[in-house]
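Here's a solo chain for you in structure tokens, the form predicted alone.
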Amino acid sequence: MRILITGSNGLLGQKIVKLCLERGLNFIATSKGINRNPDCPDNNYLSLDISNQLEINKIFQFYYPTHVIHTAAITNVDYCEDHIEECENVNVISTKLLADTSITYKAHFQLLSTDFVFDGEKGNYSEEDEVNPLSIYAKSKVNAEEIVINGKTDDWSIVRTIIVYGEGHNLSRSNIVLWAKEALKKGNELTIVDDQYRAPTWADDLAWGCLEIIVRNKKGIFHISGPETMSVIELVYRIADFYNLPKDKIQPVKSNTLNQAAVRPPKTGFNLDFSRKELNYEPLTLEKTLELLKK
């Protein structure tokens, strides 16, 4: 088994690298530019521009991966609304380049996707539910999924997830749990939506699920998220309670008052029955992960 990881400088990529090292799995980590993860040995890292077919070919010819875990993407939903061509290039076209090359090299291709493929009218989505994207970002992920599903092989997996959080090294973006914790500590005024519902996902659980699909030789679509769906404001309240921080600076607000560029689905959350059955996936509760963060 030889695993090629894209987006290895990101939070999820770093967690997958960590698990590969712990399990003694053979891997090559890639991101654009230098290796920003001090836990990833430089011998296991190569720079890769996923939009450049020549660079992709060189890495496949050098490493001959048996599995590809494609985590690299533009995930800032508002940014995507204003940078449609860049979003298309990174999230869709680059997925096709990597997926097609994986087919050529007979490598299993795994795509990371999102709860935003759904419109949020129903919640508790299963893998069979119909997608209905509301934003440019969400449409790019649906298009990427379709490329994988309609390819000339069935040797693929798609992992959909929701609000990933945890600690990593030199991350280009923070995540809601770390941001809320620091803001509450500083006593900042927080304006938080109370009409959006999500199942926040511990990055370590997600990385475990991604690798377990590969190790168990599974295929198809998998929903991998946290076990609890809650409003975003409840998430922040629970973070405050856990760290014994005051909640008086948390102000509820409705989504339609924020003038955000991208439309968000009101309620997602996943039915995890399939992942529990196929992978023995048992994600940690929010408070258990906060305890681990504390340590």
Ligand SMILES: NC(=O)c1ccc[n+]([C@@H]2O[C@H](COP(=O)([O-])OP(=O)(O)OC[C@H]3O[C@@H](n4cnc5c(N)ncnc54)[C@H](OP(=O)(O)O)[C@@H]3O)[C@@H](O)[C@H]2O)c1
Second form
Amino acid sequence: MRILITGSNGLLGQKIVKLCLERGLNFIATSKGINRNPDCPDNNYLSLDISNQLEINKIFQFYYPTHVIHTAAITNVDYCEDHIEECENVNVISTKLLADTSITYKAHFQLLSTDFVFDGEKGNYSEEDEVNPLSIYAKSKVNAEEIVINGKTDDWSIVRTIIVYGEGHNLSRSNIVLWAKEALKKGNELTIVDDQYRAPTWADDLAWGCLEIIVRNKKGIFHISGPETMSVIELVYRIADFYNLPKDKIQPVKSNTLNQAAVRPPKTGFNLDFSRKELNYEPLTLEKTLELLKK
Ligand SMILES: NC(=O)c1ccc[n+]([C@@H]2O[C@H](COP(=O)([O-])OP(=O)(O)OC[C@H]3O[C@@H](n4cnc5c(N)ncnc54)[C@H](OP(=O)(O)O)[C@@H]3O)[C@@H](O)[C@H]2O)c1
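In place of the form predicted alone, output the structure of the form predicted in complex with the named molecule.
Let us now look at the entire complex, which starts with that chain.
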């Protein structure tokens, strides 16, 4: 097994690298520019801009991956609303380049996707539920999924996930749990939506799920998230409770007062039955992961 990871400087990419090292799996980590993950040995790293077919070809010719885990993407949903072409190029066209090259090299292709493919009216989504994306980012992920699903092979997997959190090195983006923890510690005012529901996902659990699909030779769509769906404000209250920090600076607001560029689905959350059955996936509770973050 030879695993090619894209987006290895990102939060999930870093956790997959960590797990590959722990399990002694053969891998090449790639990201745009230099290796910003000090835990990833330079011998295991190659620079790859996923929008460049020549760079993709070079890496496939050098490494002959048997599996590709494609985490790289533009993940800032508001940024995508204002940079439609860039979002299309990185999230959709580059996925096609990688997926097609994987078919040529007979490598399993795994795409990371999102709960935002759904409109958030129903909640507790299963893998078979119908998608209805509300934003440019969400549409780009649906289009990327379609490229994979309609490709000339069934040797693929799609992993959908929901607000991913955890600690990483030199990340270009923070995540809600780290951000809320820091803001609460500083005593800042926090304006938090109380009408959006999510199942926050511990990045290590997600990385485990991604690798388990590959190790068990599974195919198809998998929902991988945290075990509990809660409102975003409940998430922040629970972080405050865990760290014994005051909650009086947390101001509830409605989504439509925030003036954000991208529309978010009100209620997502996943039915995890399929992942539990196929992978023995058992994600940690929020408080358990906060204990691990504390250490
Ligand atoms: N984070 C979430 O809450 C969330 C929720 C649902 C789904 N997902 C999906 O899960 C996957 C992983 O998310 P994440 O949290 O690990 O995101 P992340 O931390 O933003 O990582 C994405 C990585 O992709 C890299 N990248 C962007 N454009 C690239 C290009 N042209 N070539 C090569 N690399 C490029 C970024 O590089 P730089 O670091 O240099 O910018 C970044 O390291 C994504 O596909 C995302 O859509 C994430």
